[in-house]
Structure formats: structure tokens, C-alpha cells
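Just the one chain here, the form predicted on its own, laid out as C-alpha cells.
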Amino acid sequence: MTKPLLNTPDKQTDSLPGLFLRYRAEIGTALRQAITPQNSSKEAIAVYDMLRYYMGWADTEGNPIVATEGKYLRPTLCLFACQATGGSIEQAMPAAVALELIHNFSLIHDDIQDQDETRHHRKTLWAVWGIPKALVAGNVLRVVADFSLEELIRRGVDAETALGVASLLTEAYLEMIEGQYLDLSFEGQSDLGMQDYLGMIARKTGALIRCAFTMGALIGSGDKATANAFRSSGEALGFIFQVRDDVLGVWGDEKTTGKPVGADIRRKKNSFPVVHAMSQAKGAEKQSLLDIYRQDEVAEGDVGRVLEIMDRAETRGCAHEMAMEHGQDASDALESVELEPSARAEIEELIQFLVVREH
């Protein structure tokens, strides 16, 4: 029996696990190479300047800068799984790059759909260049991701495995888009059940995270059983990531998340805290929640009322418990896989980080 991962939600750390730092520089270099125009006209190059801005490498004029970048979670998981199962970073890098590009393609479109004007403490693409150009920029990233996978065979990955990896990614980002559609269709629904919510996040967030672990293990081992074990583990990691993200969307520190406390309540987002509170509240409290979420806008005083109801429903603690359970699932799924002790320890460290992360 594996030991419990964590006992309380208040033992938190802002530092990234070592495996994130190990791959970060190489991922950044590979991404910059991928988002470099090839045989493009002067006019077409402008879209790549937009993308470099979005990635945090340039200002709105295209001048190089140092700014906040993402955690590179998905490419990191891919590279780690490949190395842990006997492969090399060089072999898996095209897949890792493709994952991060698809992830950012989804974020660009998500920003438009949610009308979010900031991400990573800077203006989003549509907020700077308008919706039409932002849509095109997002689509460019999706196509560049597909091109990236062509590098797999040139780096020594056999054709059958390369084809399998490409199929996995296409399957995953189709699920991701389906999940985004579900998320949009759920807006305004006050009777959303927990199973509806979990099914949505399994697609919208979980698909690419699951795919990252699966692709890396397939490239590294060439063994479907090993890849399937990592798939199950990655699926659990996806649940942890989104549930924790939803917690941060309500209770996160503004200095680290860039959003004020209660941000997702103001947006009337159907996140874990809201779905849980709706399912647990009774009588006057349930009616109060329904009345608040039927309004066009959530007033500041109503945000406090929702937070009070969530506190009484012990929503934050239940979210932590769910994350813990999925953390155990992520760990248990890999028990049958032969891994070096150091690799297994890093997986445990990764799980702990995802359960309590603050950003």
C-alpha cells in the first residue's frame, strides 16, 4: 500500500519540482525554433511576432523581452515519461513541442470565448490585436504542432510508433475541443451535476495531460502496456490539475494567480467549488445560490455570500480530498511499471506539487 501523499491542504510550496527545471531550457529552445517562420512573406511574419508575444518572448512590437512564461507542464510530462521508460529527450522533443503548441492554441481561443483580457500578467492576443487576428494566430499554432511531429522519424522513432503518437495527439486535442464546447454549453446551468463536471474536465484539461504521459512512454518504451499504465496515471493527473485550478480560481492569492479572490464566482464559472456547493446546499442557502447565479452579474456582496456557503459546505476541503484520491490513483497506476527509484520519487514529488500548487 502506497503511503498517503499529503494530509492537509495548508502545507504548500511555490517552488516547481526539479523535473520542471531540468527540461525547461531545452523546451524553450525547441519552441522558439518551432515558432520561426519558414519561407514566409514579410506580411505573414507578423503573425509569428504575435505568437512570440503570447509565449512571453517579445513585446507587442516584436522586440525580445523576458516575461512570465507557462510551466510547460505537458511537454515536461512527455519528456519525463520518455526518459523514465528508456528513451531520450531528443526523441521525444517533437512530441513535447507539439503538446505545448496545441495547449497554447487552445488558450488563445479560450481567451476569446471567455473574453479574458489578461493571461500571465499581460494582455491576451485578442485584447491587443482583435478577435479575427487572434483566431488566425491560434490556428497557426495548431498547424505548426502537426508539422513538429514530422521530426519524430528523423530523430530515430520508428514509423509505427510515430504514427501512433500522431494519432494520440489528434485524439487528445479533439477531446480537448469537445470539452471546451461542453464547458461553454454548461454556462448558465444551475443544476450541473458532479459527473457532468468531471466528464467535462476529463476532456478539456485531462486529455492533453493524459496524452503527454502516454506519448512519452510510448516513444521511450515502444510498449503499449507501459504506455497504457502512464495513460491511466496521466488521466488522474489531469483531474488533480483542474480541481486545484478551480480552487485557485476561487481562493487563490492574487499576487500569484493574477486574479482576485472569488474571480471564478464573479464569472459564474461552473468550476468544482460552485458545482459542489450547489450539490450540498439546502433550503434557503440553495435558493440564495440559485438567485445569485441567475443574475446577469454577480454583485460584490454576493461573492462574499457564495464564499460563506462554500465554507459551510466544506467545499475547499472536499476539493483537496478529491485531488488526494486522484493523486493516489496516479501513483498506483504506475506500480506495475519498472522504474528507477529516482524516477518514482519524482513522480511522487510531481503529484504532491499538483495537489497543493499555488500558481
Given for the second form:
Number of protein chains: 2
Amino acid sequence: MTKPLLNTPDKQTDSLPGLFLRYRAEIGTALRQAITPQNSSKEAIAVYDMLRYYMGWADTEGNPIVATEGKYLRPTLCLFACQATGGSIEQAMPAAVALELIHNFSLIHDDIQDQDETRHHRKTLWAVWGIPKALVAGNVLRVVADFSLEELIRRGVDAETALGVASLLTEAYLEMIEGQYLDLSFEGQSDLGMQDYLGMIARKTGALIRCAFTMGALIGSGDKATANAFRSSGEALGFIFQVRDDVLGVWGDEKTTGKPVGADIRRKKNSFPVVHAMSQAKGAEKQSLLDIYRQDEVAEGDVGRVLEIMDRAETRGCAHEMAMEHGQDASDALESVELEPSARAEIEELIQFLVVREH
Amino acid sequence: MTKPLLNTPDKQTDSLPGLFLRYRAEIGTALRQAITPQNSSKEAIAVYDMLRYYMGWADTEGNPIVATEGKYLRPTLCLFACQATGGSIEQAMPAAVALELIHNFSLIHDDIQDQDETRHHRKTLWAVWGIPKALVAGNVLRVVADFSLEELIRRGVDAETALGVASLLTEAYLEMIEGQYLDLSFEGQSDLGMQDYLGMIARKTGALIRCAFTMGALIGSGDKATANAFRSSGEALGFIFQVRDDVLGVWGDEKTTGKPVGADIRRKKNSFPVVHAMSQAKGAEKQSLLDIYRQDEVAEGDVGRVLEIMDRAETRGCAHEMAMEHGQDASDALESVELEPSARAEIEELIQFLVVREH
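Got the form predicted on its own; any chance of the form predicted together with a further copy of the same chain too?
What follows is the entire complex, opening with the chain shown before.
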């Protein structure tokens, strides 16, 4: 049975697996250190205020606020993989920070692309400062990530591994951007195939999550085979994460997700539920779905109709089943790697959390 | 006496110093190789067509066209510095390519920020494909630059130098973005001080030009002192380049610059001429300038008035004088470096070209 959750950050963390809590404070500190102006002029410093606002540490005037931070999924995966394979938190932290910064960079640009004015109950950067400054602020965050990686060498990571880590991040970053491009290309396409959809999310969301596990294991073990096992595992985790995200986008509880039920139907988002329902629905139902999604806007009454069709297509159950299967893959991929039993148990807990999470 | 120039790329290159012509073809080839999809899906490949359009190699449908390439200033400086300090073109090419890609990335995002619909007589990316896709295409170009740097190692550059080169590029890139942010912050400020202006262009334009000279010398010599001398010299070159750009933005010949006389006055661009005139004008003239620049749009009749005030402030002569002084600095900075007489002569020719160029 899932515990009821309240919409406060403190309560939310209650249900997170212990490994998220273990690194949380240190990640927060390291991120704050990274997002600090270096030799910047008075005026350029203002861009860092924008970034501190976006990270949830400041209001729009730059005044500190009680932080409303996220789960730090990607840095947590990176630090965990490093520790589990014999490395230290300290060594992997620059890579962990870079991942979270690149993730947030992509969200800032995503918000511009999608014209989303709010995210997690807060106004987006472009909605406050306009598109030009928001665009630049995103680019600053992206380069702060590069600076963070330079720190690896200073923490005793050898040059070859450091270059390998940089290369992994570049690869994942390109895939992520290509995924964003695909997502834009698919917009307005009302009959997207499941393979196209899965290929898109593997890039847009999966690449960075996979990269988190791979980089952590490479830093921790210095061994390519180990890093590759974590890479396969991370790929599966990325899939589980996004499919669950898509499920929450349709059936999530507004209190925990910040979005009303049916939100992703209303905005005609190409996500797992609609792609699945389209692929399963037949005859009049299929026609009905197509008609609804071909309208410029989805009428409120049609949201219920779409939900009904998804119910009959057993979309939700099917998403859960696919997530479970990928959970098994994520676990199997690490069989060949030598891990402490406690680390293996934490991976199982992590998979379980990603499959059922409510936020 | 300046030779009359026609607005065709072939004629334009006639007046370029020989060192631009020397590397031109190889830079073009290397850039084309860099902007090639890697494991991209069919749909993602379309983003590379956008990039090939922007680089001047294709039309909006992706069909090859007779290329209208730029001067390749930054890669040329990088290759030249590498050769002059004992390295090969081949070793520095990945860095040279990265510079040109990052420069073009910044132009793509700049066009979005400034809502410019044309650049060099061609429609900008966002004007053809919309802001979201143009934004993503810019980001793809940025990451292709990172991939290019990875090639350094494969060309026998040692890991320490390769990391040093990456670090230089990251530093310059951040400065460039901060400069873009400053430029946005200064918009609408009708009485910008010369110091603020110079600080902004040193970042926005100067950083990447300085970086080109520094990276080339670091790869060529492997020596930090040599790289630092080229850094100082490159900083001066960046200044000359931008001040001349600003002069051409006001007094340039439309046939060669693509902009009518007074273009930067019409768009109220914060550039050297207006900042200088504002700082020099007194009494009624100063008031007149302020009044004109405080309007939402500069009336056609006011353009002539501004040009008059600039004439009386001797803005153009002053810009030339400052460029000459920085030319001396660019030359002096390399005094301590051992260079072939032919290389030194080419640097003088380069400086002279940057000071007087008409396009």
C-alpha cells in the first residue's frame, strides 16, 4: 500500500529510498558552490540570480528562500554507482553536479520551447525574465557543468578517466538534444508509433540517466566492463523513469505531481498512454481518439472519453508491466558485477521506487 | 587606397590576407565532416540539414548550394598560431573547428534573442524553422564542438594539453555567454559608459578570438608562456575586430557589409560609435542624442542627425586610433616569442587587415 503523501518537500522525501537521502545535502552544497559567479562583472552576476531562482534557492529578487529542491535523481545515481564500485563520493561529485546542471539547462530551454509558464508551481525563467535572458541563462548553466567536470582532475581522477567521463557526458548530451528535437518534430503528429516514441524518450530522458550510472561506475571502478554493465542497467532505469512519468502525467495525484488528472491529455502531449491507446484502440474508439487529438484543443469533455479508451486498452496496467520488465533488465545487467549485498539491495529498492513512485 | 569590392564571395576573398586563403579549404572540409549525424535517427538527421543551411552549404530543403562561407576568422587564427609555434595544421584542426562551431552556435541563439530575421542576406534559422527548433539546432552545434575537441587525442595531442585546450574553450565560452547577457542587460540603456561597453565586447566577441590564438599556440608549442603571449595578442585582436565591426555597422558600404549606412543607429544598437558620441557630446548635442535614443524607434531623419554628431565628436577617427593602438599591443605581446620572420610579417598583415577591413 502506498503511503499518502502531502505536498511539502519534507514529507515527499519520506518515501524516497535511503540512498536519495544519503547524498542529498552534499549534492545541494556542491551545486551551490558550482553556481557561483567567477570573475563576473556586476551585471553578469544577475544571471546567477536567475539560476539560483530556477534551482529553487532564491526568489525572483535573488533573496534566499526555503529551498524546494527536486529528488536529484541523476546525481544520486552517479554517486551511488561510484560508491558501489569502490569509489568515493568526493571523486564523483563533479560529474554528479554536471549531470544535474545539464538536466536543469535542458528544462530551462524546454520551458521556452513548450512555452510553459510554470514548472513545479513556480514561474519558469522565460515567464519572469523573457526568452532572450532565459535562453542565455540556460547556456550559462550548461557551461558551468563543463567547469564542474574540470574539477575531476583536481580530485585525483586520472586524465584518461576524466576524458572518458567528459566523452560520456558529451555523448549523452547530444542524444538528449536530439531527443528534444525529435519531440518537437513529433508535435501535432496524432498517430505516433510506439517504436518512434520509445526511441525519442530513450534519447530525451534516458540518455542522461544512463550516463549518470555509467559515469559513476567508470569513476568508481576505472574499468570499462563495469561501466558498461552499469550503462545497460542505467538504460533500463531511464525507461522506467519516463514511463512512470508519463503515467503520472495522466493519472497522477495533483497534490503530489502538481498537475491535475488528465493534464498530459489536455496538452496533447505525446506520451506513453496516448501512444499505447492509439496502438491498441480499434474501430470507433480509434477514430474517436484520432478525432479528439486532431482538434487544436482537447475539449474538457473529451478528456474523460480518452481516459475511458485508455482504461479499455489497459494502458496503465501495460505501462506497469513494461516498467517491471525493464526493472528486471536493470537488475540483470549488473549480475556480472561484483557488488556488496547491501548495494544490490539498494538497487532493488531504487528500481521498486522508480516503478511505483507517486511524484 | 582601398580596392573597390563586389558582393561576391570570390571577389571578397581577394582582399583577405594570404593566411586566410591558406587554411580556407581545409577548414571547410573539416567543418563539413564535423557536422555529420552520428547514429542519429531519420528524424533527428533533419537538424543537421538546418545546420548545413546555416553554415551556408545548403538551401532550406537540404539541397547543396554554392557555398557562401564566411572568413573563418577564429579557426584561421587558431591554425596560424599553431603553425607559427611549431605545430601542424592537422593537430590544431579539431580546436579550430570547435571555435567556428561555437561561434555559429552563438549567432543562432543571438538571432533568436535579437529577433533578427536575416543575416548576411539569408533568413535566420528561427525565421525559417521557428524558435524551438532553432534553439535546439544551436545546442546541437554546441555539442558537435565538444565532439570535435575529443579528436585532439586521436591526433596525438597529449592528454594534459587536450584538457588544457578544453579548459580554455570552456572559459572563453562562459565569457562569451556572459557577454551576451550583458548586451541584453544594456539594451534600452541610452547612456552606456565606455568602460561598460568595452567590458561587454571583450567578453561577447573578444573571448573567443583571444581563445583561438591561445589554443593554437598551446597546441603548437605545448608551452604555457608562449600560449600566454598569444593570449595577450589575441585579446588585442578581438578588440580591433569588434571596434571595426562597429564602425562598419554605422559607416560600412551596404554592398560589402549587407547593411545600409546607419544600420546600427536605426536599430539603436549599443556599439562603439554611439557610446563614444554620447561620452563626447555636450549641451544641446548630448541632449539631442539622448532624446533620439530614448524614442522607441529612431526616425529616418534622426539618423542623419546622429551621424552629424558622431562626425563632430570625431568618433570614426577615434575608433581608428584606438584600433591602431591595440594593433601595436597585439604585435608587442608577441615580442618575447620566437617566431619565423615570415610569421611575424603575416601577423602584421593580419593586424593591418583587421584595422581597415571593409567587410
